[in-house]
Amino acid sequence: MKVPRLIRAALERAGVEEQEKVSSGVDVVGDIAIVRLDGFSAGEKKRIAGALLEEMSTVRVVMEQEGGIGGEYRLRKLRHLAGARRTLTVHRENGCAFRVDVARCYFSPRLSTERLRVARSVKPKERVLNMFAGVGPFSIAIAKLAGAKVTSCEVNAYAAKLHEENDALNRVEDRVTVVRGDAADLPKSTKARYDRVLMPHPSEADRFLPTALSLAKKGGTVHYYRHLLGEDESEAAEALKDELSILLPRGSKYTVRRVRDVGPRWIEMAAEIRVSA
């Protein structure tokens, strides 16, 4: 596995020998760096984390992620390694600012480009539904950059609270409505239909797809995200098409594309589904 430049520099500064099987990478959320350092001793991890603080002038906290993202709220299991003892920060991307608690809310800085791509595809008069909004990175970017009205659904009450704070922080509270609750319950609480429905929940999007289709206008678009096994983009695309052939009505129109690599042989793919008239 290729070791990122930042980790290699921190290893050299800390005087720690590179491990062949190190699970290495750095996610920077605001001023918090989140690392994976499997294969190192506890003492080595502390030294590497201290070196990272010296290497990254804007970072004030280093946390280690243990295992994957899991649970209903898709949270990381984090352990403090160096710097201030806090998990709340302010993350900036695409001209927006987000208050994020990395231990209590799902947030991936690696989706910044995807969020910008989607926001740029939205027209000002569209009505948008984000079924899994988190602290608001997709929704606020759309409201701020496209000027569209967005309804955000979020089951994690604390993330929904931060979303509302972020709406005010970015001055889009007049364009964003936050609904606290399970996205599966949306059809019971609203008769609204949307020009665009976002489903940024790759591990469970298949379960919620019927709900998304029912909430989209005829001729609208559903953004469907999945993590799929594949040696390359072509193989992952075929896996996504096979899945959609089962989940969608016959003759449905959609396009598929790669979003990012998420692990060895795992690729995040997106399908943009055109809701049939």
Ligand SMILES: C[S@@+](CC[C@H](N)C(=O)[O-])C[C@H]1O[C@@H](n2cnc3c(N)ncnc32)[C@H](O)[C@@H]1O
Given for the second form:
Amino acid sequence: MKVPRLIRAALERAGVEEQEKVSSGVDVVGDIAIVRLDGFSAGEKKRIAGALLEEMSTVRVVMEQEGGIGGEYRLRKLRHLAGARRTLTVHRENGCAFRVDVARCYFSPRLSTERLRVARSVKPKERVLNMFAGVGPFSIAIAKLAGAKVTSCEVNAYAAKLHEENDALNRVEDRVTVVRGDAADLPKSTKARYDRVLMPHPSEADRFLPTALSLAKKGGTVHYYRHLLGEDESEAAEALKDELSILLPRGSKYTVRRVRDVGPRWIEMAAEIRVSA
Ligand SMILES: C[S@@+](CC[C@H](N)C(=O)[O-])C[C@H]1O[C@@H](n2cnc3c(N)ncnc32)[C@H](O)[C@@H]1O
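Right, and the form predicted in complex with the ligand of this protein, after the form predicted on its own?
To see the whole picture, the full complex is given below, headed by that same chain.
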């Protein structure tokens, strides 16, 4: 892979030459930098992390991510490398601020453009459901930028607590409701139907699509996200259409698009599904 500029600078500063071992860039969440340094020795990792701290003036903590994200809460496995020993920070994007604990909650700064795109497409009168809300980055951007009412669901109780704190931090608590629990149980607890249902949970969204469709109004939109294998966007789009041809009623209308690359030959794709009768 092409070595990102920041990592290249840190490797040079740390006197480490083996750039080919670098497998990804740096995720900066608030003042915490998260890096993947598989293949480097413990000493090299510490030197690179120290160099990153010097290279990035806003960073106070450097953590190493070991492996991908995993488990029901979609968490990173993190190890402290340099700087302060904490995992809680405040991340700012799209005019919003989010308290995030990067070890105990899911958060990816790489989705900020997608969140802005969705928030800009929402109209003020819409009622929106976010089935997999995390600490609130989609929901709060929608409430703040579009002024719409949002119901968020989140199974990780700590992420849901931070979401509520973030609602207050962004002064949208009058427009956002957080439901702590399993999105599969939502139909049991509400009769509400939504103009827009967000499913930002690419590894499991297929399992929850019938629930999402049942909670959307007729004529409403379901935002369905998946990570799919493909050499390029058109191959990933075909894989998504194949999946939806099985999951959706015949004749359903939807559009598909690329969101971002998530790994070698893996692409995050979105489908916007128009809900019919
Ligand atoms: C990929 S993360 C997305 C979080 C958030 N939308 C964001 O962009 O930061 C998926 C989230 O869904 C939550 N989750 C997983 N299974 C769930 C379920 N059955 N019901 C509600 N939330 C769930 C996880 O804890 C995690 O916070």
